[in-house]
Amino acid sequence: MITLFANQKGGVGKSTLAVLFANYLSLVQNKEVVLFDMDNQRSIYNKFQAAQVLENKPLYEVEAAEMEQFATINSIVRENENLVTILDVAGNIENDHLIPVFQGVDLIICPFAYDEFSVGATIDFSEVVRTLNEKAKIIFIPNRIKTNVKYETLESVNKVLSNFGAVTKPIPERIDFQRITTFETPPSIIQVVSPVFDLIFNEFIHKYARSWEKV
């Protein structure tokens, strides 16, 4: 299964989230996990190079990767169907080799934050992927959202994402999520993230499994 963590609006905490979900994964569902970082800044590959000069044990790999180079991750991993693939990309969805991307992967988590600038580019990344895969299915997760602030478009923003996909609880802005490695998610972090991360694989990723199995 191929998962894509994107949206077209910077600062979201894509990356940060995508290296969650792959701890998550590895430690909790003990999943086979490989992730793709595809991003320009290379937030996650550098992330994963420091832990391996400190000989930290990795607990899955990180491979710095084009986007252009899809189609031949696409067709190897493809081939393990007890692997999950993750892939980190920058959303520019002007950029032409995202068309590829979006329409061969299964599942798009897109953190967003509810600012009109957020909801604004996620309702239209979420209208062009939907546009080139009308299969995959859509995640949308509030994210670093601030515990005392009354969002007054809160529940109308999620009615209309819920036309793309579905729509996770919040998960709030925390200092500690800066300590995250590709190797290890502090517990207090775990307590946040898990019911989040529970949903989207018994929902989504156990399912897909199963699925496979039957084939």
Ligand SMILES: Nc1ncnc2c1ncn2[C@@H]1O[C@H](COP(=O)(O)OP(=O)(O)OP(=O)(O)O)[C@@H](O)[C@H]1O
Second form
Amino acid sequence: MITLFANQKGGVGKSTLAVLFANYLSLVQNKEVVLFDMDNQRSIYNKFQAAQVLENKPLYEVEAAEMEQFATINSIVRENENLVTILDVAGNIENDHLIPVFQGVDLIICPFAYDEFSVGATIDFSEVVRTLNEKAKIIFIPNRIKTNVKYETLESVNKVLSNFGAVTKPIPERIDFQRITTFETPPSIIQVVSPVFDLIFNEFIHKYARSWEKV
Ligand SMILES: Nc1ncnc2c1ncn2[C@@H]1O[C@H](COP(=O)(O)OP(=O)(O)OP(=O)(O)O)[C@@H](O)[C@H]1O
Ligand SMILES: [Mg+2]
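Target state, the form predicted in complex with this ligand; input state, the form predicted on its own:
After this comes the whole thing, all chains and molecules, with the earlier chain placed first.
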């Protein structure tokens, strides 16, 4: 199955959560994973390559890919039903090459924050995605949530977003997220992300794999 991390809002944690989710699937759920970095900035891929010089065997492969290569990637990864493919893309939804990507994925994970701009962009983004792909599950992750802040709009925002998909528990603001790599996740961070990732895994990835088995 193919999971896309996306939101047109920049800096909401798409790349960070894509890496943490890939690590979680590999380390906690023992899944076979491949991560495609489709952002021209190649932040994940460059880090992966740099770490590969120093570290042992990676948990999974990280590939750099162009958006135009999606059709090829799609046909290759679908040959292996057990493989979970994770795509990280840049924010810009004006790019026409993103259309087939939105249309071809099974699950869209959309990190966001409760500020006005992030919420507005997230709703606009969801409308576009829903028009392009009626079937994909959309999962919204409130990210960088500060424990000492009261988010006045939380309930109303969650209600609007639930028209498009599921809203998970929040992921807190954590200084140690700056240091994550594709090679390992410290237990302290696993603990923080697991409540959110367990739900996504159990509800959407595990069930999806089971539905394949039945076919
Ligand atoms: N929960 C968190 N706590 C603290 N810092 C975080 C958290 N999530 C993400 N960050 C930090 O926020 C910054 C932006 O995250 P990231 O690069 O993952 O966002 P993005 O959505 O991929 O951005 P872009 O749109 O540029 O691709 C990074 O410095 C990252 O370390
Ligand atoms: Mg990114």
